[in-house]
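One chain comes next, on its own, written as structure tokens: the form predicted on its own.
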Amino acid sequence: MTWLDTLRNTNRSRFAELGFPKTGQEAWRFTNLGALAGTPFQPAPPAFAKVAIETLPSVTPSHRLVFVNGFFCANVSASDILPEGVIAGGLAATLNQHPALIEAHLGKLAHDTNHAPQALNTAHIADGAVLYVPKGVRVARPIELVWIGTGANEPLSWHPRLLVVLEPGSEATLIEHHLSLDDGAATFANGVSELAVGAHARLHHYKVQRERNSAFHLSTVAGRLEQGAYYEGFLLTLGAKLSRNEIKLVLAGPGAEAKLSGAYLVRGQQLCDTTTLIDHATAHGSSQQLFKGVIDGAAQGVFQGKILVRPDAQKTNAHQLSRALLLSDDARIDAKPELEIHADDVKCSHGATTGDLDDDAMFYLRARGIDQDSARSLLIDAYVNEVIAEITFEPVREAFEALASAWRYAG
């Protein structure tokens, strides 16, 4: 029996004691996973998808890898010559090639014994996307990530890894664009993602989802950042019926950083739980938050948002913001967020508010001649691109800009 043998064992046996999560546990309160609990989900095999690259939708020129229901697909990927010592593909792949490699950082940061999609994930490892970047080396181009769900006539599931590696003193840029090719039976995307970000590496990471009215997403990040390293992420929802997204970063050197954004659009019956953990261990650390919601319908938005810092987190620096904005009376919203702090010489803030679109500014947009629908989307577009211009990566602030715009007329 191998290493990841008894990784998927272990965990295995650990899924089958906790289950899913239930609305009983604290972290779980707002979001119901009895809907995805009670569907008979069945594996998805491997599934090679007929389809052209150049109609995969994309936000940015990119090294692009390309995966359908959790696998690999190389014959639909495009990389150009990456820079020497740079590792991008398909876990499975990686995992022969550079068996060392995987090893030493599989399973080493998302190890949270209680936490039952994670468990799950891992005891159902066959492949994913790995990136791993030499200490001093900076990759220009972005690295693409298209993970697409499609041809389900039964309900599948899959269970995607993404790991990764950058050494001391590198850059990478890495975008995931998750979507449906088509519609068809209810689809469950469970993936775990372990970010090992080095002394004074950088890291950019951009996700939109926009899955199938009948999918359930569910994402774990677990990330740790070592001496002055730097995370810029940013989450884009727009699909699913029902997707979590929860991120638990460690600012585990001196003088690290972490800025943490997005925004969700959300309608109908949807739900879109965001669920963050800042993990401050060590001083002089710096973490910046905010999220923004639309919500129409009677769609759910949930944010639970958690600073920690603990007593050696001295010349802490910590801000953190959920907003957002009901369109209708059945629309909902639940904000939770939270402050633990056991040092002294901090500062740190959070908050949370909720409201509608700001009256004074409608009946200023109408009295110069714009008609409500107008001035309303005008308004929602300037509430969602305040956020989105958090992004530093101006390719994918502008393609996020559009999909973001786009929301408002699919409804």
Given for the second form:
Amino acid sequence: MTWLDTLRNTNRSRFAELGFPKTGQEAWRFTNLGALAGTPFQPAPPAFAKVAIETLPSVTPSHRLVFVNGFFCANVSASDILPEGVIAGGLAATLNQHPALIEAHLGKLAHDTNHAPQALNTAHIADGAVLYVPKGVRVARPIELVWIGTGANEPLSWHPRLLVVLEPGSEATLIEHHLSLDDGAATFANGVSELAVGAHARLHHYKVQRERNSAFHLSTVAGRLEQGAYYEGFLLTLGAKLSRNEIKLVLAGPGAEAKLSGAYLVRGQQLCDTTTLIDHATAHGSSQQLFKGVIDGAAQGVFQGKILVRPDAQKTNAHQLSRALLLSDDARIDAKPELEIHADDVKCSHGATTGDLDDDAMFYLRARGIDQDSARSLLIDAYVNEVIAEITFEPVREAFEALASAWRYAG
Amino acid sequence: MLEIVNLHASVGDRPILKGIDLSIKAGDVHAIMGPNGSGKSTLSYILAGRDGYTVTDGSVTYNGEDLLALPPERRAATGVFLAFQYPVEIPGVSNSTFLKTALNAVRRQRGESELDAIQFLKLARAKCKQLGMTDEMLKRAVNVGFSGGEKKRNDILQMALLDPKLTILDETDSGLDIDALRIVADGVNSLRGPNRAMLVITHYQRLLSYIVPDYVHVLAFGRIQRSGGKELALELEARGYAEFGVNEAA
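Any chance you could show the form predicted in complex with its partner chain after that form predicted on its own?
Below is the entire complex, every chain and molecule, led by the chain shown above.
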């Protein structure tokens, strides 16, 4: 398809000019991609899952689509019937069946020509996932994308693309489950997601990333919310050597609402970067962000959050908070909350806190017979569960609580 | 049960306790009264095992064991219970999870079988009822949004569940109105018995009208200045701590 070739080629040359971001660039000053740029990654060949779907991990009972190194695996994906008109499947297959639909949406939200990882992804678009929900349709069953990374010997990279289009008044719950099946050489998953949430549509979008500790995981999300649309996003990060979730949401229509939260639990040499931009473009929008980190060992957390309120965005309500719990002397957090406000009748707040476990609470628990390790666990769980409680879909909330709790024992 | 001999303790370089001697037998209720800064809270924290205090001399023996050598959780398991002056709020941990974890930790250390969720709930509800508390307190996060009286009652509930031998009540009356004080005192009194001892630490006599002690000690300047029966508390109420060289602003 010529439009797609043009898109790929433009971005290929653009990435050749840009190269990987360096810490000299403001947006990347805390996250060093040197090790990533220095690894000779080979593009992952189309792969298929050799295991039965029953044996693959799942966050919750759902309509599951399985991807191996970015390629859709129909043989192990759900084939049950979705409501009429709903499309949930691989990008390459959908491109063949509904070329006009893909052409109308692909590259329309993620088109920042100065964003190197996004350009790299676009240059390599081969497969990925598509979710399309027609006007007024509510998909009751959650759709889970299981993104499996694998590859033992040579470093492999892949660039999955996710396209979500919710037509006006529709509703869906999307779960992303990123994991590695095995241990081995470095992997590089460089995903780009485009989320078009139509007027009064509602998207619940929950992601857990628990890739192996040789993995690099970059994710760039570009979302657009039309009038009265609702987006609820949650990011749980447990894995990868280096990960960055970069999310840009434009509240394009009046009265749109975005709730974006996340928890990251890292240790050892892990780095987890969360970079958000909430762009309030019109009036009566609201956005709420809460991110909490638990950082142990010599791990590093990065939080860069920006709220942009444009001149027309009167009556905006925008709040953002980053909190980090440092469990060791070598753990660190770099937090950069930012407000840029061009309207005068708005309610906005932002903040960042850092601390360690509360001594008073530790002593209170121990004075009641609870040993030090158990007391720590109880307090860490409580800390993390407070933000996981932001997830309104209960099965995911419970699954994420269990995954976060298991993290403590894996150390 | 408890023998405190010549106890000296400091916070940083500052000596707080300067030679405390105190002997408590099973069944006894002792009160320690003293003005602010006399070392009352330091004594209770040292007995419970809080970090940040250095014992520079003396000993504390509890049922023949060196109490100071045990970590706080071990002390709790052997039956030492500190009711806090300011019970701590722990957001995100439900009271029932906290109580069940604590109870089972203590039972495990005592060589008793752990309670499952149903057994625990049955016991906790019974204790709540006994202490005039609602079950609803079990569902809320530990002490979060509790009134002063509810926090203290929650401490007494923990006491009732953990079944201690030596209870230290640190300024339990602070922040309580008279009704809340009566309820808390009733809870404490219901747990008095020949096998239990109590150490009631307070600034004011008021509490001791409800929890009547067998012995009263006056603590000032890091030492016990005088000991006597319950009538000593009334004397202090009337005359203040002036005779011990303490000048408290009215």
